[in-house]
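First, one chain by itself: the form predicted on its own, in structure tokens.
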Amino acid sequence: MTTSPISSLRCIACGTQHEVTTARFACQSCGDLLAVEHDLDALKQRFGDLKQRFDQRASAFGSGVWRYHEMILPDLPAASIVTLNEGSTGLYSRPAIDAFVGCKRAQIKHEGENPTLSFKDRGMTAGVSWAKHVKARRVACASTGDTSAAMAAYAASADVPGVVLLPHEKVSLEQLAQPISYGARVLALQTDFDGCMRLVKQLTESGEIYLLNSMNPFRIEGQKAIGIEAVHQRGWKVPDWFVIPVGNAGNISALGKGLRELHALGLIDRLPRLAGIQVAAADPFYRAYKNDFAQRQAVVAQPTVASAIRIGDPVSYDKARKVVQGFDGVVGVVDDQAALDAKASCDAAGVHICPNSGVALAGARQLVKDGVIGKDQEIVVIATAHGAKFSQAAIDYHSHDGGPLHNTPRVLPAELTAIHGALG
């Protein structure tokens, strides 16, 4: 006996429903983005013991995404899952980080602990699994670095050829090395990320190549596990705020979607507030927020240490706008120096994060200073990637008096007296 599907695809603007097996992710009626929509009543009826299921899978299930299978893609057969044991990332509390931010408790949800060292793995396990399920013959993405690494790894695991479009000389060497190593066809284009994004949409428009950027709604389903897992790790106690860096805006969209579904299913008793933080060199979402989202704005993104969010025209703008408005959220902006100082503070507490994560941490600190976040409130800051993927940024900061927390290596003669002198 077959059961009826729980999920469908619906346009976020006009509401038109689309075949869930489509390889095109723009609405055929109005051109806006599609979203996976779950029948939550049917989900509750079919799986009435979700908390118990999730708890029991703590050690029996290798993935911190598919641990929540019923909430991610309930219609996906287990045999189609492509996993590298992603998720189950740390949620860190450090007195030094609390002091830096200036609030009661600032926890770091470290997505850099995923297999390819970024949160993108959560989206790619879902996106590539669905691509396998619908028998896609090739997958593709545009990337500022982390997306390409994740897509290439999961495509290789699924034995599906992958194509990566990167902006030439605008990603770190560590990020470039990953898709090359995983065997994807890597095309370095003489443009920025927004140019790569335009071209990959054209490349995949016919549906013959399966698009795996964040406009793919199945990727969003995997990424929403970040918030689900963070709340689960807190004993299902919701923090006052989630703070997250914003580039293409898919991650804040996913975070909001997962939290709203948790609340609708009765797994949490309230919703947190959300803060999206942009870097000043690429701040179109912040500019729109300051104008009450009266008009969507695009910018020409400038060079920044936060290269993974150097995006001037976010693909998931409309989804993110609705999430910010629906969660009584705010959008902030910080400069490169603030981001690097925040990164250095977090690194020195033993939690090594990327500059893009430093943007979120610096934004949390600024929101506390501005009184938007209360000093007695609890925050979860989403760290999106590992600092090891951005070693040059750390070397530059610590080698050239880059900021107040710099830890410059000292070159000494190979003599014990010199070492004693350096140690005081």
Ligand code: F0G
Contents of the next structure:
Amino acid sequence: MTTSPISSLRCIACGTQHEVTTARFACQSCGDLLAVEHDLDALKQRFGDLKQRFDQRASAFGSGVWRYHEMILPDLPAASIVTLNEGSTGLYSRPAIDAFVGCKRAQIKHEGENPTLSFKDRGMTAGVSWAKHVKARRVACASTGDTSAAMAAYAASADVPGVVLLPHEKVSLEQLAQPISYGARVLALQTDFDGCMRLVKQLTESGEIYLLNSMNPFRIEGQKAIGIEAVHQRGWKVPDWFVIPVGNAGNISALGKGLRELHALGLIDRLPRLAGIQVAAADPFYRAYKNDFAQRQAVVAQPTVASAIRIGDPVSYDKARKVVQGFDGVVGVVDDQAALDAKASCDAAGVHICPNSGVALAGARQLVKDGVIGKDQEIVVIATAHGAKFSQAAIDYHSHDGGPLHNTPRVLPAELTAIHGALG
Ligand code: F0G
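Could you present the same protein in the form predicted together with this ligand, rather than the form predicted on its own shown above?
So here's everything in the complex, that chain up top.
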């Protein structure tokens, strides 16, 4: 007996339905973004008590994405899954981080603990599994460094050739090393991320090369698992806020979608508020928010320590706008120094995060200072990548003329007296 599909693909603006097997991710009627839509009633009917399922299933294949398979891609057969045991990342509580942010509890959901050291693995296990399912012969993405690392790893695992378009000399050394090592065709283009994004859209337009940027709605489904897993780790109790860095705006869109579905399915009893934080050097989403989203704006993104979110024209703008509006959300902005100080505080509490995650943490602190987040509230900050992907930022910060929390290594003669002297 064949069962009818639970998921369909629909334009977020005009509602036109598209084949789930399509490799074209702009609406063929109006050009807007597509989203995977699950028939939640059918989902409940077919799978019954999801909470019990998720609680009992420690984690499918060790994956904190496929543990929630029924909510991710319910029509994808388990045999088609390409996984690297992504997800199941830590949710850390540290008094020092609570004190830094200034609210009752500020937990860090550390997505840097994924196999390629960023949250992108969650979306990519879904995206590459689907690509394989629809028999894509080649996959491609544009990236500020993390999407490309993840795509290259999963494409290699699925034995599908991958092409990555990177802005030349605008990604960290570690991020560049990853897709090279995984065997993807790496093209370092003499432009910025937005230039790479424009080109990858053209490159994949015909559908012959399968696009794996977050415009691909199947990736969003995997990325949803961050929020699902975080509230699961909290015993299905939602925090007052989720705070998340925003670049291309796929992640905040995914977070909102997952939380809304959890609510509709009855797994959580209320919705949290969402705060998206941008870095001052690349703040188009913040500018639009300040203008009540009257108009989509693009900027030329400037150099920043938060290089992974150096994006001037976020592709998932429309989805993210709807999420911010639907979750009584806010958008904040912080500068590089605030992001680095936040990162240094978090690192020194034993949770080593990247500068882009520092943006979110600094934003959370600012929102508490501004009275937007209450001092008595609980928040979850999404740390999107590991500090180890951005070691130059840490080395620079901890040098002599670095930041206020710098911890500079001392060079000494190899003598015990010198060591005692240094230790005081
Ligand atoms: N943090 C990190 C570490 C990222 O790599 C990204 C995006 C973001 C935050 C922002 O997430 O784009 O969904 O709003 N990196 C993409 C890339 C653009 O190519 O790796 P977003």
